[in-house]
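Next up is one chain by itself, shown in structure tokens, the form predicted alone.
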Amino acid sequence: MSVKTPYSFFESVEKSFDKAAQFTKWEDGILQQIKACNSVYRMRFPIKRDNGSIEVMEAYRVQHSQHKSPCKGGIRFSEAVNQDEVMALAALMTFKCAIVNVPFGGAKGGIKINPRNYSTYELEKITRRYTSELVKKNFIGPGIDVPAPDYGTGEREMAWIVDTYQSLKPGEIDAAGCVTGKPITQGGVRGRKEATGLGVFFGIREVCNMTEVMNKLGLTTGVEGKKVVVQGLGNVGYHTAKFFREHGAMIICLAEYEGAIFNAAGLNEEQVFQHRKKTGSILNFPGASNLAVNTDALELDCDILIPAALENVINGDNAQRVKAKIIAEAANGPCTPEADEIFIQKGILCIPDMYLNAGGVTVSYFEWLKNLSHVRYGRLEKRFSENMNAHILGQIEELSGKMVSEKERLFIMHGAEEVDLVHSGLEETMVSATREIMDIWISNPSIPDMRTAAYVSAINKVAISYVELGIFP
């Protein structure tokens, strides 16, 4: 679904950076250092296929910035992987972490394969060999560079990575922190799977709760009743749709690479997911109509459009036909710089990817902290909180002579478990970041859009780190 643009992905990121840099006070040398990729590791290694043939893998790991340590970023398995894409995604990770106040530098990795074309055993060999190559060059470690899942990878691959790392670094007490997105049994954190989609929801919800912003767009405050289109039914798109539906929004259209389906009365993402699992396609879902082309979903009349698939899907060619009032970038780089200019002219609010999809890295940060502390969130305080809440409730009931309902009793007495604390931390992160960006935008009316305001926030934070490190006098 990707469309050619005049810019490479990395050049698009640089263009957005330069657009924002003029609204900061930093001299050119500092800006050039922030923009540059510090380290690019391009590797080739062989693996033996199940049929006995040898295949040489093309793989990358880019560390964009070490203004904070460790570096952080996912590993994707995709035929589209190339050095430019990995550099762009690593740069976005630097800015993303800065905006949401997660103390990591940006990094990204990728292996140029289609995982569907390889057996589980072959994928394990590829992943473990890739990890050993990273260890050789000191490109992985809990204090150096911490990968995570991305497009085409998941818990399984992260488990292979941590096992390989531990075997090559025996006795390293914090080895589990070398990668995040692991299974719970291997040091993962509860709430990681839905983190990016939930973060997208929290970020959009906060914008929708801003009366002044909604009045400008001609919308009511809140997410309830909003008509939402979601492009992509992968992990991020699925969970974003789920949280919007559960909070009263109508998911009127879902799109995937094989097509798109529309129902003005609303769709249930779980039912669509099960239909696709059964039939191999989201098309012909009962009660919904098929759209002729999957990209037609991007041009539907709706309140919120959420591209949650690949980059460059909204560009200079189709941006003029977009009718949504709010575009929320759940994917990385779904809108090109040309599209941004058109949105400004049309008065469309584009909530940028570089902070909106930061839920994954935020919860990865929580997982990393868990691995370093060697204790599950909630283990120390859950029972204490429950006992204290029960005592307070008992005293209130005794003094008032009234009893609360059983439902309210259970809610009040509940002590926070790991997933509760993770979701709470994610909500605080996304709400605070949204308000910071909006404050920058509102305080400087010459900033043209929310993306530029987000970049200004990121540039200022990274620059301050460099200055305070003494790198620049």
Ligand code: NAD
The other form holds:
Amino acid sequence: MSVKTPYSFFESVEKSFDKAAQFTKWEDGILQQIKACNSVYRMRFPIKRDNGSIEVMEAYRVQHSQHKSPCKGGIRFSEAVNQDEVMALAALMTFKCAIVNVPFGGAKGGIKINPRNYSTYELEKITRRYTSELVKKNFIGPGIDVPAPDYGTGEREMAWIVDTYQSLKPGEIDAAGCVTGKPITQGGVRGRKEATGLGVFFGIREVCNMTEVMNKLGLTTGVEGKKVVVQGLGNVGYHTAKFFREHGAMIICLAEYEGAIFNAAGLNEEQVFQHRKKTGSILNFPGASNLAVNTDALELDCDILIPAALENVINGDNAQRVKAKIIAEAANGPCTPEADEIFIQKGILCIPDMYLNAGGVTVSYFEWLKNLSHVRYGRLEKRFSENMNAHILGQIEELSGKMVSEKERLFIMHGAEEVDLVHSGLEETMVSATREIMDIWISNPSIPDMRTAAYVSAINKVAISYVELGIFP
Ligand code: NAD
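Right, the form predicted alone is done; let's see the coordinates for the form predicted in complex with the ligand.
Every component of the complex follows; first up is the chain already shown.
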């Protein structure tokens, strides 16, 4: 679904930026520098198709900001790729990284293809050629620019990228850090798959734990018992629904492109996922009722609505009918600026995408750190912690004369594995970012919404890097 707006994607990012910039103290020149896209690399290269014909590819890599090195951002394979889109997404990466204190500049890449129209061999050739074009222009490297998966790309493409890079840069000791989202066997990190959904959960949970915010919305504090609607049962939607259910919320509705299902007593995302796999549709799930149109899900009476599928799904046409108290943007750009205005009037809290779905880039940062340190998280301390925990527990049991249950014993003894540390780092990141944004919002009541407060947080951090570190010549 695409809604026509009078301005381009990049212009809409600029609009949000300008709206927030008036709540900062920075002089215009600095704001202009933060807003500008520093480098745009548009490339053309030929590929020989399986049928022998030659096709010329159109591809981009945009480095929006180098206020921190390296730059970071995904690569998408989509027919909709164009320079404006890649520039907008690169700018959003700059702000996203700043908000969650990931020390990277923003970047984004794209190849204008529908990957479904190409064989695996053709996709491999395209990805490898794209990588070598980036190497030629010094647009990739662990200290320069670090791509990641995005729409239409995944672990497989990242493995091709790292392999191409390593073959062109023999002996570069940190070469594995040239890209993130790699398979574990190629230097990836455990916990990446669920990272965005888990980050979405941590971010919303933190907001739900703020008594004043909940009182204003007429909601009780905490996640437990909240009625949640999730649009999109893909990677982000599935994991978000899973973590909410596991923490006592009720997933009353799940929507996919073929329809939506409702059960006031709560749905189990894994059972729905299996049902969809078996029958090819989310509809007719046992115990649930079907909704006539899938977008009806967006207008249900609920506490939290989580769009986790597409952009522009809540817009000037339907925002007035949204009944949720909280809209949590797990997807990128699900609400238009027109919808934002309506939420402000209706007193609906919109938790913005730019920070809420930053779990992916946060865990990518952990992957990059792992690659630079050349050691798996937890390898050094796991056994030490377990031995120490066993010793402490033994002492407590001896002194108290009481034994803990077997379940408690296992829990207390457990030394942190890689996935435990990644989840813990993600939780810390999302909780801190939520508090920083809320502090900005609360300390300046003229800031109209949380999105603007998030932009203010980003602008302040990028400006501080530019100014206080003396980057301006
Ligand atoms: P995905 O492809 O795994 O899942 C998207 C799901 O949405 C699919 O199951 C699809 O069938 C469904 N869908 C499509 N049209 C729909 C419609 N009209 N109504 C309801 N459902 C529909 O993608 P994903 O990785 O889960 O990404 C979802 C969103 O989150 C995107 O906006 C993406 O940019 C954003 N995001 C993803 C990540 C990540 O780590 N995967 C990180 C940040 C942001």
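Only the largest set of C-alpha atoms that superpose within 1.5 Å between the two forms is called the rigid core. Because the structure is a prediction, the values reported are computed rather than measured. Numbering follows the first chain given and starts at 1.
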- prompt: Aligning on the rigid core, do we see the C-alpha of residue 346 shift 2 angstroms or more between the two forms?
  reply: no
message: Once the core is superposed between the two forms, does residue 138 show a C-alpha displacement of at least 2 Å?
response: no
task: Once the core is aligned, please say if the CA of residue 369 is shifted by at least 2 angstroms between the two forms.
output: no
query: What's the distance in angstrom the Cα of residue 292 travels between the two forms, core superposed?
result: 3.5
